[in-house]
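A lone chain, given as structure tokens: the form predicted on its own.
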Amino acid sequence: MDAGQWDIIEGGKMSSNNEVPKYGLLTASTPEEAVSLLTQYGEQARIMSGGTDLLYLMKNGVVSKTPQYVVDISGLPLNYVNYSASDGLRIGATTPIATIASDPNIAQYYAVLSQAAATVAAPQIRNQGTAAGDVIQDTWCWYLRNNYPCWQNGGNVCYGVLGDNRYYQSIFGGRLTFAVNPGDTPVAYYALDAEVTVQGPGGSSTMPISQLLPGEAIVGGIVKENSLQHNEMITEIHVPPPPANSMSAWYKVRARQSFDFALASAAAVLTFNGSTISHASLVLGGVDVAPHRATAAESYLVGNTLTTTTIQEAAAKAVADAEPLTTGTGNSFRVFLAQGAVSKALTLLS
């Protein structure tokens, strides 16, 4: 099918109950052909590659989030993983998850990016799902999700403060949203210092991935946990070389062992000076709107050695300013569940 032309497609049934509305599908054979259909068909339009995320929210009629066209971006050329030592790691964006947990120099040089992307749900989906969908996919608060009209879908209020807060909500406070970044990998390029590539209309531009995950985002009057506008996408995910003498680790705490969002994990990266910490990165997932840098802890952890002491330190330091919910359910177990997450990090560490 050529650009700018789409054809009606009729939802497979995915359930009892529900099937994928119809929708127009437009093809795009490059980068700048995809911004340039999600302008010109607006807010009614999304990008789809792996689809795994957007054909659920659809599949479920989630109001803001079931678009009347898909931009399908698989057949771009933003499927691969390219290293060197003198530029680090370059990743496409529609590379499968899979590829990321199982490339070679991913595992050797960022540890903690292949541990983190080999824990993302379940084979099928990180056969399926992409580098960039990973770290922009939509919250999974189950108000989201089962279309109650919250601020992400449209609405003015949080359902997860007063409701049942127990998995899906932050134990680092909020704002207008306490849903927390589903993501794993996005955990791992926070700590690894990573920036994206963003394709829009006005060209191609770079960004810290902090600056494109911010925690909260109001975009076409729509409350999102990125800042991409409607008529941008990822094309690549960049991440430094490694300094030498560092060494990463990930820990993901889930319900269940497969297909199954972190209730609480820790990435961490740490740079030695022969048995001294020189420098410190350590970010948490599930637990807050972002990924969450534990500042504290990184600094307290400079100039110590990893010894059981300074591990269950850092590892308190790193959920001391916790909020967590007290109102609804609550979700302050969680707290506990980051504090171990952390001490197993390092622990793999020392």
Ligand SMILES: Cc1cc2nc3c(=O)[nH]c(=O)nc-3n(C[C@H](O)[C@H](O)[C@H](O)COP(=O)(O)OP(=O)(O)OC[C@H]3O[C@@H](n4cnc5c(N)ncnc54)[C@H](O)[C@@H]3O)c2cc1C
Second form
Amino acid sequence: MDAGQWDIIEGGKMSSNNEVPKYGLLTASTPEEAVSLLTQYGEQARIMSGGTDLLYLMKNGVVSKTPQYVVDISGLPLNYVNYSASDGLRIGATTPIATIASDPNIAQYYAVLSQAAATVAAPQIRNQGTAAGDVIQDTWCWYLRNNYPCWQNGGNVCYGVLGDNRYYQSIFGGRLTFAVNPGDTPVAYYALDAEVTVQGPGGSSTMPISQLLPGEAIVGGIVKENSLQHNEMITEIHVPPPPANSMSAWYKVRARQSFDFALASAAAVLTFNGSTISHASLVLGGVDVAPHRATAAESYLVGNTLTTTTIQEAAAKAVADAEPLTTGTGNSFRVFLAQGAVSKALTLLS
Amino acid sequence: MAGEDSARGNSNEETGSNPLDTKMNRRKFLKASAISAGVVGLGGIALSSGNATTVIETPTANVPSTSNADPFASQIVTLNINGKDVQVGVEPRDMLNNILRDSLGLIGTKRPCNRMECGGCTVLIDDVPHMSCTYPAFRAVGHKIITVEGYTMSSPEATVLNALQQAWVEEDGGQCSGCQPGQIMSATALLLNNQNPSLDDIKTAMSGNICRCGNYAGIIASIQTAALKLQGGSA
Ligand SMILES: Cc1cc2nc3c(=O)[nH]c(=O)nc-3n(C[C@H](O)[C@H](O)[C@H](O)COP(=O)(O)OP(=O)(O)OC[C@H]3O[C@@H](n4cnc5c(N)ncnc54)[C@H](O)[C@@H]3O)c2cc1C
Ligand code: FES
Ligand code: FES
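Show the other one: the form predicted together with this ligand, since we just had the form predicted on its own.
Full complex below, order starting with the chain above.
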């Protein structure tokens, strides 16, 4: 082995210099064309939108995530944000995350999404990473990113369960894979009941975000966190109009204030009748294999007002059914962070 | 894996002799450019030594003719860097940073981590900061690329870059300075849009640039001083 090449502990093997391996570039100018290229090239081809996640995986040499062909969709006319009171919000798939964070209508009507987008990664990554990419990105579990042969990388084990599960493993259990869904904006989309438009070989259809991100999907024999077929692409994300008298807030706990994924986050959308909560949507991020709806806390909040006591009670209910890992390093500390995130988000609305 | 990949990046290994070979390394490039007055002039370092012969000013925008028939093909594209059009060979996997540093010798832009985790490779694309290490070079065609060498241009970006570089000297903005070209580019984008930034504005705009030396106080002071220079028109 070259002196200049470094070898990560057994199992994982990374490229020594973070260069992107050779790939063939396929350019699409319509969603239909992207889908037909994906169909033609099969499993060897993957969509590249901003490329921040895909190129990173390729640089790290993660085998099952490194395609031979890349279908570049950045030239598609899908960079837009449209808002209207009657239709709600429509975000094109290739819209930069930075645009979501700075759009005045999103800030006014969907504060939780605006704030979640503003806490994604770092400014340069928000300028390049896109709406659909943040939803479909792979987990940032260190084992996957270091090319360990885990469930999501052609193997049949989740290293996180027995190993270091402090940062990237679920505290709400899992089945095969325990790695958390990493995105921030998907947590807000969940709380806002968004749906996505998917272009496939048979045409275009819509599905709720909860169906797109089921936590674990086995698609074509591969364990993934989203349910897309390899030749399907997201074209648009649609968020319904905000209910009258509703407010929303976001709180993200992270080790560093920038460049960092959520150790836990909370997205809250509350509708009020006077000061009484008439509808509650409360979703936790970074703690489960998909954004995690805190149903017990939601039903507790309905009919209550926001007080210090009810906020603490809701936060406790949100994590009451947590099952942190006790094997490996263990990750029970994130139960407290999740509880704290809920109480912070609700406090922002009180 | 070693053979192919280590011929790129930071390695000094000699690669093919085709002048359009984008993997031409820096040492070889400098050899070639010493003869031809070099693209280094593009960034200003050798500007006074005459016209850079490999810089071709083309009025027509060059749109990449990506042909799905040969997806792996290298192409000659025109990139607009610091106000000059330059033609260079680009293959799909080339990141903008590889082209700037390894093909064009514009080594002001650094590549500290090469995986979007530090910001040291930041350049402006249409005045918006991007991490050049993970930005495909072919995508930069048709866009305005500004690097830290852009201070020799006569443009709003250069005015800001000059104010920043002066302030950086005055306020000790740099320690080891490995991160500084990236810091200065993010600061340039900020001051282009906002000549009176608050401390929060500065911290947000700079939150994609890590300084291993931890010289954040010096960096913030430099940006504040540069903003004052720009407001006073004394840059
Ligand atoms: C240092 C660092 C820190 C980060 N921190 C955060 C963070 O705090 N929070 C956070 O949310 N994210 C974070 N990220 C992840 C980042 O937000 C994602 O990489 C980015 O959102 C992906 O968008 P993209 O357009 O670049 O996706 P790409 O890399 O282009 O694509 C990502 C995946 O989505 C698929 N894809 C892309 N577009 C479509 C589409 N339209 N239809 C179907 N599939 C598609 C691709 O095939 C690929 O599998 C971080 C990344 C880095 C490098
Ligand atoms: S070298 Fe590009 S972010 Fe570090
Ligand atoms: S000055 Fe040394 S890394 Fe910033």
